[in-house]
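Given next, in structure tokens, is a single chain: the form predicted alone.
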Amino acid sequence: MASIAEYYAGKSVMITGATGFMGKVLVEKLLRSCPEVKALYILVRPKAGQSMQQRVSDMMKCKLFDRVREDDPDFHQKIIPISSELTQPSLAISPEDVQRLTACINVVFHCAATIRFDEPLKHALQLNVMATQQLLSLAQQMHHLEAFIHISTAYANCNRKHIDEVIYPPPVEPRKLIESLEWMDESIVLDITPRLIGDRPNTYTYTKALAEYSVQQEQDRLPIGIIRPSIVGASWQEPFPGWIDNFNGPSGVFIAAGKGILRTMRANNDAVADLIPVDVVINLTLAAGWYTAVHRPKTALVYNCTTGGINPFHWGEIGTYSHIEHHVMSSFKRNPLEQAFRRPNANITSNYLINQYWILVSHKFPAFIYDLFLRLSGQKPQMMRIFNRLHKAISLLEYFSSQDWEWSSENMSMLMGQLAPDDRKTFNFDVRQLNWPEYIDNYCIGTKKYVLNEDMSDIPAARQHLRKLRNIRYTFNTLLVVFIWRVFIARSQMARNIWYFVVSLCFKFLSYFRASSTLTK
């Protein structure tokens, strides 16, 4: 049976979101891994200001593609963009387009979605559910279909606790809510949302899971997979560990975490945090493409690709926990960011009161000082804006923080058998062997060389900046407590007593102490 790169070998593969983080990485690992694919065609939306050509030039521009460009410099005439915007009929793709596609696609990968957990209703359908079943239709066409992988997300059906790799009943069947809110207006959508997803937290989940049931409407006429990735992070292994280039989901958490500026979150210490590497994704990905051509199944495969089950990481294991420097912090301790706004130390709490204590006293006060300062120097104040929006973002990660899900996982433990032992190194899927600390680590790294692009041989000072900030800290601390005290003191006969028992204690210690030293002399 051919490996997975020799299956490659000569396919033609078509790849929406190719622009967005995990379709970078999808296009990289084929380049480099199936160095025989013969054409990646890339569905690419002109953006505001840039061009189709000027995104894709940018995009293999990229540090990610540095292993790819050293093995063959002229890997991007492989890569092949297509005009495409999925909010439109059709796509938008030009009927010329449409001929060539359909002429020569072998491989389909659907990554292409809205990830933001508060998008209207209407936007996300478009994106998560219309243009899944436009794809579709485009697919039905295609001469030579070997495989359509769609990639939805673990937490679409998170309304349930057990979760098992079968696609379960929509909430509503997709075509009647689309011609039903076809004519709202905006606001009344807004306005009839919340009763629509029901028991799901956001429009996201609820829409991929209306995705994944249109997808499956078509398993008997295409061969079709599905992958459920949970909170998707930075690369573990490949093409090198740490790559990220956003701040969603974990990324943003850490970066606040590191730069001080996130001293509290609402999450159970306990609860699983279900990170999944993104080259874990991408690897398995590749292998369900494999899989699903090579061996046709008679129903579309749902692989859950989770960590939770299989090799844990907990909430906990972020910030202060049991009073134990976790990986995070311990991490940004180690390799500060530059300019941290205070020290690295977060306080991970499932408690409502406690959590809304700490956002007083450790980020709202502070902020309003700091902005009080920018003021007064003729600045404008920002801090108070910068923690509103963090408390926005951390809001709406506290569903998925504060509880756990049970994953089943049979279809990714029965595709890593049938691979062969070389493309089970080359597509390494197999999360048993992923190290937490050193992942979190290099991970802490990433997000400081990739996304904010800090040097690394800058640390030293970024080492030397927190020195000066817990020294600011212990000034601060004294002064109060020194200021509350002489407070007490002015008012309190009690406090005065205790306060001339303590002084003099202190003198008769230092009398006995000299005492002594000229006795031993």
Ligand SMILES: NC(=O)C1=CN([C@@H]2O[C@H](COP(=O)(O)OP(=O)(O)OC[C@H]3O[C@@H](n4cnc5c(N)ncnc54)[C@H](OP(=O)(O)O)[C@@H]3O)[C@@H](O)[C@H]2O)C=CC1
The other form holds:
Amino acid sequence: MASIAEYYAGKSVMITGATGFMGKVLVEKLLRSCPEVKALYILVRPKAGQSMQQRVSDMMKCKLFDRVREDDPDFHQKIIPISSELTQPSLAISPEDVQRLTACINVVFHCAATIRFDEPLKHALQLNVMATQQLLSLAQQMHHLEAFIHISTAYANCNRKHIDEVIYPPPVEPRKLIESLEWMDESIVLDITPRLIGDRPNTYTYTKALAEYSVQQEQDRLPIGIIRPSIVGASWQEPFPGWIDNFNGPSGVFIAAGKGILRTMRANNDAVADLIPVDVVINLTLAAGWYTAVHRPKTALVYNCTTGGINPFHWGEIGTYSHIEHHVMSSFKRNPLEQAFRRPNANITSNYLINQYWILVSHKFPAFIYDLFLRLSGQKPQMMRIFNRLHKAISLLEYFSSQDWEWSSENMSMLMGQLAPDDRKTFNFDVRQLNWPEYIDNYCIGTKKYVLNEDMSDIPAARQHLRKLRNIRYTFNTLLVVFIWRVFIARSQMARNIWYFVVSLCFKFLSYFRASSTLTK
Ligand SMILES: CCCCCCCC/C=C\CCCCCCCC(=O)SCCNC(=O)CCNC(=O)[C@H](O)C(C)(C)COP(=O)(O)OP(=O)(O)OC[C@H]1O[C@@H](n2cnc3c(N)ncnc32)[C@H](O)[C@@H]1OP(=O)(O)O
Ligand SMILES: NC(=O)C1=CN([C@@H]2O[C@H](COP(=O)(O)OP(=O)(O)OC[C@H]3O[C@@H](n4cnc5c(N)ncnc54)[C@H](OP(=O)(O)O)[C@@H]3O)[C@@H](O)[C@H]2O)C=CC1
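We have the form predicted alone; now please give the form predicted together with the named molecule.
In what comes next, the whole complex appears, and the chain from above leads the way.
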């Protein structure tokens, strides 16, 4: 039977969301590990004043592609951008491009989505559900299609505690919802959104569940596979450890903690932190494409792509837990971020009130002092604004860090069993081998190198800055204690008496110590 690379040789692959975090890693891995692949048709839209062509050539210059560039400097010739805006009718693909695609595409990977938790329902529905439906229609016209792989999320059914590798009945029939929202204006939709999403936390998970159902509806007509990754983090091994390029999910939290801004967050210490490295997800995705095409399963297979049931890691192991310093903080102390606001020291608690207390003491109070300092020195205050944004982001993430889910992963194991030994190495998704402390360390370094673009040679200066911050804190604390004590002594006879008592005790102890040391000489 053909190996994975042999299967993709000579194939034309279409990818949506190729400019995104996971899409880029997918493009890179396909080019590097399946060098005989014929062409990658990537659906891209112009954005932020940049043309489609410009965006694609910028993407290919990115460090992620260094290894591919080394192997084949002309790799860009295999990438064929197709102009497409997924929220438009017919995905805004020109009729000529439609013809081109339907004539040659063998495999489709659908990665595009809005992953924002605060996306208005109508837009999330347009992109995550309606665009998926349109893509399925396009796929049906493809003459040589062998696999259609849809990227979903392990949290599409986060209203359940145990999630099997099946498509659950949707909360509502997607077509009915689309029809009824069509005539409503934004404000009405906003009003009824909480009622519609019910026990799901946001429009993202809700629309991803509807998308899964829409995909499943086509399983008799198309060769379908659905991948459900949990919280996708930096790469584990490939193309190099720790590669990450965004603030989503834990990355933003790690950076905020590393910069010493985030000091407290609500999470259940004992709950599983179901992180999954991006390269693992992509390896599984490519293997699922191969399996769907070669084995043609009768129904759409769902692959829960998670770590919790196989190699669990807990939120408590990430932050500072029971005064034992854990991975993220110790990593950022060894390799500090530049210009930290305070020394990295974040605490995780599941208690709402304790969290609120620390927000007041460790977030709002220092922000107030710092802004006061900025104001007094004639600058624009900014810290409170940064904290308000951080609190908004964190409040959207806490749902996921405060609960536990169980995902079954039989299809992931089955797929691993189907791979030839060499494929198991090249497309490794065996998370039993994942060493969490090492992974988190590389993740933190990755945020520094690839998200913040900081130079590793500046680490000594960053360490010096942390030492300076520690000295400022010691000085501030000492001054505070002396000040409070002075106020006490001045106002209360009792405080004075205690003070004299402590001083005389120290004095007695010192004279006793001196006497006993002269005796022993
Ligand atoms: C001490 C250690 C403790 C550890 C605890 C770890 C906790 C982690 C916990 C739980 C993770 C659970 C995750 C569940 C996952 C589910 C899985 C999936 O399937 S999907 C993927 C997830 N999707 C998201 O993560 C989207 C979340 N993001 C959003 O929804 C929005 O970005 C939001 C509401 C948070 C902010 O929206 P705006 O409108 O205020 O800002 P905007 O436009 O997005 O960004 C403005 C600027 O700020 C940066 N930014 C965005 N988020 C940031 C952040 N968290 N921290 C710092 N900067 C951030 C951006 O890069 C951007 O920068 P520029 O202007 O382009 O230069
Ligand atoms: N990141 C995570 O933690 C997880 C992600 N997933 C799923 O993985 C997939 C990829 O996520 P990720 O890479 O992180 O997301 P990104 O936000 O990084 O990428 C989204 C991609 O979709 C494209 N896109 C968005 N809107 C449109 C549009 N209107 N027309 C054309 N293209 C559009 C974006 O293009 P552009 O560059 O033009 O904006 C981008 O390429 C998603 O389906 C997501 O649900 C699942 C679990 C976890």
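Worth saying up front: this structure is predicted, and the values here are computed from it rather than measured. Residue numbers count along the first chain shown, from 1. For the two forms, the rigid core is made up of the largest set of C-alpha atoms that agree within 1.5 Å on superposition.
Relative to the superposed rigid core, F507 undergoes a CA displacement of at least 2 Å between these two forms.
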